[in-house]
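In structure tokens, the next block holds one chain alone, the form predicted alone.
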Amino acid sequence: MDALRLLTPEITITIFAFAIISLDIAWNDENKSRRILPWLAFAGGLATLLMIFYIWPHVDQYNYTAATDAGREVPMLAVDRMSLFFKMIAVLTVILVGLSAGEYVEKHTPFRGEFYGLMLLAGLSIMLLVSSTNLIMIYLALEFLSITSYILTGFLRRDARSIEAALKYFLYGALASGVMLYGFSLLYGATGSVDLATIAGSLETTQAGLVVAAVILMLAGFGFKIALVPFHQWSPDAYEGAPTPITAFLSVGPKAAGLAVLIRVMVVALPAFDVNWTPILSLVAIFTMSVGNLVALWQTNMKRMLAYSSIAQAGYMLVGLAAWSAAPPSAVAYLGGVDAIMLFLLAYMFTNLGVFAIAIILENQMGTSEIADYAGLIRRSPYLSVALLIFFLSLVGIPPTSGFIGKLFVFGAAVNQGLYVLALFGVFNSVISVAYYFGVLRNVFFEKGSDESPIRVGVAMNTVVTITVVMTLLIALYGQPFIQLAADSAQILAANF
């Protein structure tokens, strides 16, 4: 396929983003803007998703080695199954968050066009980042994602918490970006190239200490997006202060993007480098799981609790990458861990966006996100209560939910590589998480609330909750297609090694 056709998803989402912003400027009719723009954003996301599915069967493996031969241009973007998988995650996140945001945006801000336009542009930045095969392109796409995220976090201009969250997010992000860029410069100085495949071929003659230092500095930038400990400090404040639909987006979108670029750098640039990354990745995973779960125990605000939960979930994902790094390149299980991460991320996306959809509904109804105010929800909305139960079961990793399948594969990959202590920490942290997830459910099912009036949910929000519930159960009960999807995506990623 020619380059223009391969870029049709990015072109499609860009056209819809600028169309939304332009129409919002042109229209003076607020009712028309309120009715049409959310559905135009939905149509843009759906059209982009269809373009991804259209390209998927026709994408051949991306040949990094051939691209760097003499006389041939070194590309900055790769369109392979791995990038398409993460693009699918990004676009599904934008679609589900956009559907969830309608009533919230209408209630809290008059700037609807900017909101939906920026949401699509944030999705575009993720799509560019997960395809990047060049350090310069990685940096530009990461900054594009960061800028849109900062703006969306502080979108409620009259809300002091939203502005404070955006400022903290920006300051942490600027520092992490600078550290990461310094790591890029060290890697470029050591290898003389910014192309990931060329870097891989130059590492044999490079000092190991310099490369290790560069990767650790780069991990600061990627870890910031994924919210790995100790780069997680921005997450709780940003999650609490941001508009709740944006908190939902931050919990999935940037995390998937950071994880994708970290996987690509490790697998493409560093597969044969004679340094054992397993202890570093395992240690970060253990600290991330433990800090996220332990601090979540003391949270009284739903959004802050989900922030620390999201940090813990990032630690579980990193277990898969540690398992990949522990396998020799010649082993059959070389990709075991990468495909597990993809399956885990797919399950996590539907589960977490489902939880946040319910949080948005209740905040719209009650004007608060305190856990104590969830008391008696079962009397006000049995459907939302049961849905919340399913989502929390999935986040803990209890069958028959997608979270169980995701954790089974991630921890199984660790066990297959002999990382028993790491897998044990993962299981132990999952047990800890029961306390705070079921603490919310205790309020929902067993406490009596001050208000017992029924909660009425709009069509769009009901659709989001239903889709996420169905997918959370379907990935577990009929998992083979999703397992195969993750495995195929990972195989294309590393087919050259």
Given for the second form:
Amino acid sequence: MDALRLLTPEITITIFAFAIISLDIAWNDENKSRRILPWLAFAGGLATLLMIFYIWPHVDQYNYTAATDAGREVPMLAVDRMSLFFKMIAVLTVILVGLSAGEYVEKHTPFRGEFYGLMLLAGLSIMLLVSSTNLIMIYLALEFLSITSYILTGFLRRDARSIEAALKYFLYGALASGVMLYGFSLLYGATGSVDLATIAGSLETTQAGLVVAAVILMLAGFGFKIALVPFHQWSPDAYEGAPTPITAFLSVGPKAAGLAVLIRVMVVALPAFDVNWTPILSLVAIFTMSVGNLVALWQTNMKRMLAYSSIAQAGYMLVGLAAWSAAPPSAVAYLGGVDAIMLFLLAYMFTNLGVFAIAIILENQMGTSEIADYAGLIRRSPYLSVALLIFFLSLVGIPPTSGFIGKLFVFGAAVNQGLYVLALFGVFNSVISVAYYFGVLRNVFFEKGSDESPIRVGVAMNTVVTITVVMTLLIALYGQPFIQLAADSAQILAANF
Amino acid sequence: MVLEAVLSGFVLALFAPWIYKVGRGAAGWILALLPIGIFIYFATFVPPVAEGETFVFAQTWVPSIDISLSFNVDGLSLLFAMIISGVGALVIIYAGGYLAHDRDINRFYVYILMFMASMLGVVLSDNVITIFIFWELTSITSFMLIGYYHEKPESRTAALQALLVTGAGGLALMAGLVMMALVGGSWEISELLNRGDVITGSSLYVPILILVLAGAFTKSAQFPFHFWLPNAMAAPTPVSTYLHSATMVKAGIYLMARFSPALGGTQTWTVVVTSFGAVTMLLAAHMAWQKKDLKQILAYSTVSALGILTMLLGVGTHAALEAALVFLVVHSMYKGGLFMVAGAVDHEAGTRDIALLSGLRKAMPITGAAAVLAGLSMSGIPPFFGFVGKELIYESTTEFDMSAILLTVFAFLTNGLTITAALLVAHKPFFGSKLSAPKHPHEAPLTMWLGPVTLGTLGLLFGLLAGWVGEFLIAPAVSAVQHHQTEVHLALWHGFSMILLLSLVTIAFGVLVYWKHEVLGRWFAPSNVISKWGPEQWYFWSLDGMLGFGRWQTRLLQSGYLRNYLLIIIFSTVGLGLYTLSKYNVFSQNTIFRPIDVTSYEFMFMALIVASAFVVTQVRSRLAAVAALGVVGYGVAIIFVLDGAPDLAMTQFSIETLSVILLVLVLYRLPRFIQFSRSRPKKITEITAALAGGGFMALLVLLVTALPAQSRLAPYFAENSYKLAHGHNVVNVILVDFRGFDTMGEITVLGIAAVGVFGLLKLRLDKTRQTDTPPDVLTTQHQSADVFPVMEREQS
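So that was the form predicted alone. Now I'd like the form predicted together with the partner chain, please.
Below is the entire complex, every chain and molecule, led by the chain shown above.
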């Protein structure tokens, strides 16, 4: 396939994004046609997804689209199964968040189109980021994602908290990407290249120590996106202040993107250097899991609790990367680590977006997201209550839900590499998480609520909840195709050895 | 077929609310048809299994990781499956009466059917992942069932406690099972059982054993995890009957029995399992007779019975396994019956306090008769099946080769106190003079006495037909646990022996304690400190500890102040970076203290940069700070010029100019300048952070510049600028030719930014506040003590 066709998903989503923004400007506030803009965004998401499926079968090996740099062929974007997998995650996130945002956006803001246009652009930035194989491209895509995220976080511009959240996010992000840039320039200085594959090839002239220092500085930037401890502090504040659909987006999209780029840097650029990354990755994973879970324990606001819980979830994903880094280079074991991360991420995406959909429904109805207000939900909406139960089971990792399969793979990968302590920390953290997830469920099922009026669920919302519930169960009950998908997508590994 | 038998419970659960809508009061009877059907289905397996056959049913599920829905019907799983379905049918019928007037009874049916199906899954699964899946499902359904009386806070607390304890154990179990599967090389349990020597010989044997036992001990309420079970008595009585005596708490026992061919037979196994079991059985028996609440007595005596079973599995001899399986059947029958009796008494008389209950036999003759039948079996009186069980227990403890005497003394005390508990539950409420109960008691309805009467009668029948039961039910189960075919001969009468004498003395001891239980209760009251300092307190302490730790580290890490966040980024990257650099010994090379070629005017500009950076931190006016920042930027640009990068310098100049102008424009809308860090410690931290960050970066620059430059760009441009672009000025060629698009992009961006700035300046969002008062948000934020206010955050 030629380069242009490999980029059709990106091109499609860009066209839709700009079409939405232009129409939004062209139609004035009273124009009823504006109502189609969310659906246009939805159509754009679906079209992009179709393009990804269209490309998928053609990408069976490590495939580059070429862009020129200084007159020579230097690949900037890789269209391989791994990037397509992450693009799929990004687009699905945009679609599901877009669908659940409708009522919320209508209620809280006067700008309908702009919101959806920015969402698509954020999706585009993730798609670029997960394909990047060049430090400069990584930086540009990362900043693109950051800037769209800052704007979306501060989208409720009459709400002081939303503004504060955006400002904190921005200032924090500015420092983090500054530190990351130092890392990039150090890596460039040490190896003389900004291309990941070339960096990998320059090991004989480079000191491992400098590369390690560079990677640690870069970790500040990637860790900021994934919200890894100790670069996580922006996330609870930003999550609480941001419009809830954006919180949902932040909890999946940038995390997936950061993880993808971290995986790519680790897998493509670094394995040649004889450095043992396992201790650092394990340490960060342990801290991320533990801090996330311990702080989530005493949150009483749903959004904030989910912020911490998603920090912890990112920690579990990092366990998979630590397991990968501990494997001998030739091992393509069936519990490999990277495929485990992908499977976990797929499960996590559906589950977490499902939880947020419910949080949005309840916030639309009740105006708050305090956990105390979830009391007696079972009487108000048995369907949502059972859905919430399934989602939380999945987040804890209890069968028969997708989260269980994800954790089985991730911890299985760790055990397989002999990282027993890490796996044990993971299991122990899962136990802690039972306490706060089931604390919410206790309210939902056992407490008596002050209000017993039934919860109204719109069509779009209903679709989101149903899709996410079905997928959460399906990945567990009929896991084979998804496991295969993750394994195929991780073949970037095989191509490198 | 087995798969359908297991899954049918889940399917029926989905329809249960609808069946309740149609069937109303008869719903219990209708729903009980399913467990009855399952029971009959499994009963057809009894003859072939007794012949030594096992049946395996497999269905692939996730082939790539070898998870299959495989089920194995052998003696052990068959015995459990029949107990689960049989008691299940009786409990569902019983619940139809017990909860008849409850508004949530439809939900109850859903949960209990799902629980039954999960429990069947646990005992029938032949795959380590599948067994874990069903295992966790029992924990979740039990969470729902214990919390069923959700108005009561103690129900809710107990539900969460049971879930945390058994859920934690379950996750440990999963870790153990996965490790066992990796060591044993198979995910099928029946395969793993063939590889016992590989597993016990592996270096991971002890961790595997600990993890698997953690799962079994939490589920089966062994000391020190036993406390959740008495608290779970907050559940409705049908739940206590089913989950907390007959089935769920036996899942741990099942697990130990199932895996004993793979994990058992070692000294570690014998010592650990036997001693946990022995301690649990005696402690719990001692707690049981001092309780005043019928259900509490039964709960502690259940813990004690589970201890006996664990102890017997630990001993692991043929006699002990025989005893364990007989006692398992005995216990399910009498304890199930007695729980139902306790529920009926509570339902009809309005209390479960034994001090208030007496002489109910006239009012509740059938319930009373059922209680007596079960009580006799529990006390181990011939010809009840309980007698057979007790004889076998003594037989195995007296033959224990490590310390027979100690174990027999433990068993003696436990059995004696069990008899006391049996008398307290089955004798005290029904005999003696009539006391005034809160409600006027009358006989329970058919639904509520059917269960206890059936189970009580079975206890008698099994005793009379002991030989037959031994051959068809116990022998196949013992064979399964021992992993080879074996025979069991049960009989009521073993002739006069030490053991019979021991049984008689036990009965005398039990009756004596019962007779004097009020006096003895006062004597032994101090021994209850264990409940004050016991494991339940550890549970609460660890919960509190976790919460406290969480809160402490939130204060530390999540203060809400951006200043702290940024400090953490700087310190952690510098710390991690220095650590790795020192680990890789980069300092040892002669890189840091080397002569660097610096001209005098470079020094001058550097001094200027440092000085203005210092000024930025010191001045009290924003305008001055911005100006000083501008000086820093221009200084850097001049250094670029000096180092031969005029294009970079040009960009730097224009960006610097633009940002200074922008900042000045923004400044004039901002409120009064405030000094952020006033206190000395804050200043010291900030100075440290600045020095650490700057120093670290300087160090890195030194390290990198020590390397030979590897850029291929400079030679490339030098070589090609004339060849390809016909230009002698390399910089010009780069700007307008090689990077022509870049330059165009830069110009465009600058232009758009300028338009944006212009738009912002012209923007009058709100006419009233644009001159004097700055916008709301910023004001609020600057008026607070630090840069940003702490976001409103909940306190637990």
